[in-house]
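The chain below stands alone and is given in structure tokens; this is the form predicted on its own.
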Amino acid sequence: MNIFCKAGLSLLLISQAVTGVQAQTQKISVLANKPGVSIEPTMWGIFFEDINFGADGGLYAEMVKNRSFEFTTPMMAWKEIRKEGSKGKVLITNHIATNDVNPRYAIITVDAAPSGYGLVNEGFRGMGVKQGAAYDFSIWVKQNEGNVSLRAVLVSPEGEKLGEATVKSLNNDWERRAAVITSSKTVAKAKLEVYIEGKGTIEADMISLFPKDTWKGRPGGLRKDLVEKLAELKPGFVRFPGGCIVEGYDLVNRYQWKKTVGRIEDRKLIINRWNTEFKHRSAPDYFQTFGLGFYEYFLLSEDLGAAALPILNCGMACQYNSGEVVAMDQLEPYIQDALDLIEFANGSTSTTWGKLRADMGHPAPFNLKYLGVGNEQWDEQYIERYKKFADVLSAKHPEIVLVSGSGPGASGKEFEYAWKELRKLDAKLIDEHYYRPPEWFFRNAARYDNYDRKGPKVFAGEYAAHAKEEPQAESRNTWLSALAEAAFMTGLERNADIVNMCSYAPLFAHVEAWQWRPDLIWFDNLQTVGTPNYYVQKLFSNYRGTQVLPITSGGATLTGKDSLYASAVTDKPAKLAYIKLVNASGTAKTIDLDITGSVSNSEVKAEVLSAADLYSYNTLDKPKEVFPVTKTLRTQKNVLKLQLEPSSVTVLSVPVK
């Protein structure tokens, strides 16, 4: 059976899905000596949202789940250990009058034999530990009476001890104590046992375990291999913290940035809105500790050399859920949050929020340039609230570019209304979202060719082609979906004068704890895998360019005719032209590429991404089912003769004069 028929697809633009090889050579012209509109450094970026255990249990490297007993069920993820008749009990105490941010702690009383009484934590679908790697254990603890010591032990699912550390000489006042555990084996689903040995009573809170080898070696930091995957994308911006997470199911549960900064111990946990959003993927153990908060987001953006793009709640909860809005005469605190965030990011250390940034370890400003108002809201209630934000922020901070939204759809009544009203308000950047089947992406490669060049710019803030799926977690990230996105992205790049920012969404997903798919990067407790979609994003972002170049066939842009899509850019400092060619056909295509302004008889690097089966996808076990291959070609004078593989994406790096 022809591979394009496996799901009964009728992709109108894939016109060559037949066996055999096309004999006719197609001529394509690139004018490398005619650079056109500039490409923003922010063209290709990343979108982060704490969905699919993307933060807690993912990017945020904390390995202990419910470390401070603040989940709705205080002992969730914890169990008591009793060995050889040891006596002990645990009582979760709530002292909200003293600490309304982190009110719960455990009072543990023991009369333990040497083997001890204790608690065991299951981690986030287990704890991934590596042979020879060190892990930082810490606990806030106070000894009330007796003489007690602590022993922290990493164990395998079978109970085998992998490593341990002890904490002795406890004090009668709260203090943070720490120790290092080294694992003797690599285990994907280890557990942490904490034994309280001796006789007496202690109070315990913030029981924590982090890999010592975090991103940039920061204690209590980010999971290194996940950040490395982001760094390989060379993103122009990082959008955070979402997404629907910004809105919350209701306003009480909305994302509030001020609760995510300062000391880790002072950040108030809330339930994650994806906890029970999808009944078929319910995750009652999904909460937000905000160990990964706004400071860490800004720091990550800086590490990646990317512009930060924070999104703030505009006084509206998710319209798919409660649809709650704050009264217009009560909107001022939300606007003040935006003003204070700008001060936190950019203000001098003599200001309140600038001083907090400095106290957290970053005296220099983060140089924030962009700020999103609302996520995916629509209709009159959004426009009137956005206008209030824009009036204040534009007056007080004209240097900040505001990002507005056109709602959840790529067309329709709400979409058209938002664009009409936002044009009146002289909006600078409008966020458009597209979660559609692959056919939509193929058909819409020319979407921005006729957009008004004098109107607002476009932020393609959330997009992904949703193809068929199978039970395996990674299965929806098919080569077909990535191929369709690549075709669409040539149109985004070709229209870089109107499209200034683009990001695939969502970013991360744990293979055992996801709520939504497809996603760009999948992981478990030990490994990560880039999807075919990830490698498409990487090809476009790594070969970004500084200006758009004309690329045509028979005088027309390549937007799907004969199943070909193309864009071209020049990288002026590197003296290279990057030519992106997408062959959506089921047959190879022979191309004569005439590159005016290229260096004659030059060596050309080609990166090719392809797969024989449109429904191929990468998994943790098979990470290179769809993976780029590098080839070397050579021009004849200024012409490059090449054959595009069936259903392929090819990026050429051509030296130019």
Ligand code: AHR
Second form
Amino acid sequence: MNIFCKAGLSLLLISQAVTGVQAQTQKISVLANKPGVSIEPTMWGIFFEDINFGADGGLYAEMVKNRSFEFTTPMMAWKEIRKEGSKGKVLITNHIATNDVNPRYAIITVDAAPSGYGLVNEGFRGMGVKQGAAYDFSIWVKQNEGNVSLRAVLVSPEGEKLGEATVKSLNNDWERRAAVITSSKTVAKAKLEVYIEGKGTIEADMISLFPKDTWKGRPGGLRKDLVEKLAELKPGFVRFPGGCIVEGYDLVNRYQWKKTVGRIEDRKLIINRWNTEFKHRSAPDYFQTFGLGFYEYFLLSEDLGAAALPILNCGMACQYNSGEVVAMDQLEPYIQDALDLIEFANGSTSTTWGKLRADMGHPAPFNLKYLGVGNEQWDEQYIERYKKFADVLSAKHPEIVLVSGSGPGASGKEFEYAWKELRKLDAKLIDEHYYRPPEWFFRNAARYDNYDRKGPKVFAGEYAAHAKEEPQAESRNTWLSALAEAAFMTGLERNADIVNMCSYAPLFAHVEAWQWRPDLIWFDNLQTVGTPNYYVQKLFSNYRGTQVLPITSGGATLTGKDSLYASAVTDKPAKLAYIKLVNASGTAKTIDLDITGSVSNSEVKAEVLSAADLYSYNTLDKPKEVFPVTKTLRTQKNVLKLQLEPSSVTVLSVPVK
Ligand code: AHR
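Can you return the structure of this protein in the form predicted together with this ligand rather than the form predicted on its own?
After this comes the whole thing, all chains and molecules, with the earlier chain placed first.
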């Protein structure tokens, strides 16, 4: 029984109950001796956006929220600590005339502090600290009067001291002071208290706390456990910084890469558009500090061995929001941003932007090859603006492949219009987005089989199966949604000649601070969990291969008949064929897999992802409800007899000649 049927998903549950082995053996043939079209190294990548606390409060490991008092409400996340008998005050001052990027700082006066006066920061839904781990506390500070010292203390929600460090002998000029705090316990929701001890007045800004143990140990870097999850995917590209965040609610709040590079103190924060986007999930404390900026994105891509794919604003704000566009005769600065970005990434260190890259620590070029112009834009106003970008960029940088958008839908008037016009403009890669129910994904496994091979290539830039949900944050990432995506992805892989890049979206979500779900990876301040969808992505990406192989049953490709979906690739250097089989039915299937060109009687590794309940999902507490299992099988001559588990994804690694 097919789990996808017109009557709806109610039959799914019935089919679940039927777990008996299907009597008939299905014959499937793979021609491992007939490698076809090449698979781009960029085939399976990741889509990063600062949504759901993905960057601030997530990947960017800063633990202090509103470290520079620049949120709309300057004291948001901060509270005064005024213990018995203490006298003091905090005044937020604005110096916009002399510093318009980071204009505010706190002036703190202490007249008496017998038992403690200072500030406490709540962190991003608390601060996750680990027993024995060291944390880098830092502050920009200047002593105006008196003689004070600072004591930074990590405390549990119950007020227990977990560790502390002091900063003494403050200067009368601004300076960055640092100290290390070691936590005595693992606590999910710690806080940072900063006491001003003695009597006097200080000015304070950029109060910060980072784990020492960041990704690659970089001070002020990225959360190691989250990057490790990305590294495991072995992504072919990293698309950044989004998403709608590129567009902004309006043009003032669009993403401007130049404001995200250089010293972090000089990166002007803006409100995160997901702060206000969904009334039912509003996050008033969500801002973009740009501590994770374009330099860090390039570095991350390089670390992951992935191609960087920055997406730039094309002179249009989000068409679901203000929808404003820059006047055509004022588009030039936007195009200049693109040219300067190419210089920042690839230019010699004697150029303005290449020098900045070198000054930031990376004299070697980042070898940027791809650049996106606009995100989910549609209609004439997009084509008009895209054309201007394309004219300039293709003349000055023919080596850069431009990625263009086709709007938010995977079909329909706007989508058709975009494709028609972009084809005329000789666009190279078109970004398609589909957030649809699982049935759509099953039904569209053959979507690209008949795409015109002569035109632009496809970038499946944002997709995810959206289905049923429960109150628990991770509940929308059901096994059913992942199974549907796997079925669909066999179609992407089979059509790797036209589909050159694919990424699930969004990537990250904080369980207590999400705006959008499902997402690929969930986390809190201490832990992360891969969703069933994550493991599907991992299976496809880790077994990417170099060329597509023919895989058929009864002469036809497997795109859903008898609930079977399949694709196969060869990995030339590894001398392995990777065969992906998706059984979308609630019954097991007996298969005879005839693999021409395989090594006779050889050992075959099988990675199997399955779950009895289509609605099961992984959570931080139960991370392995849907988790790949590795098995070893053996071919008889060139035939592999195997049984596909009900509702399962199986990836076989078969030695080939
Ligand atoms: O992935 C979440 C959002 O979905 C992206 O920001 C946007 O491009 C799409 O609408």
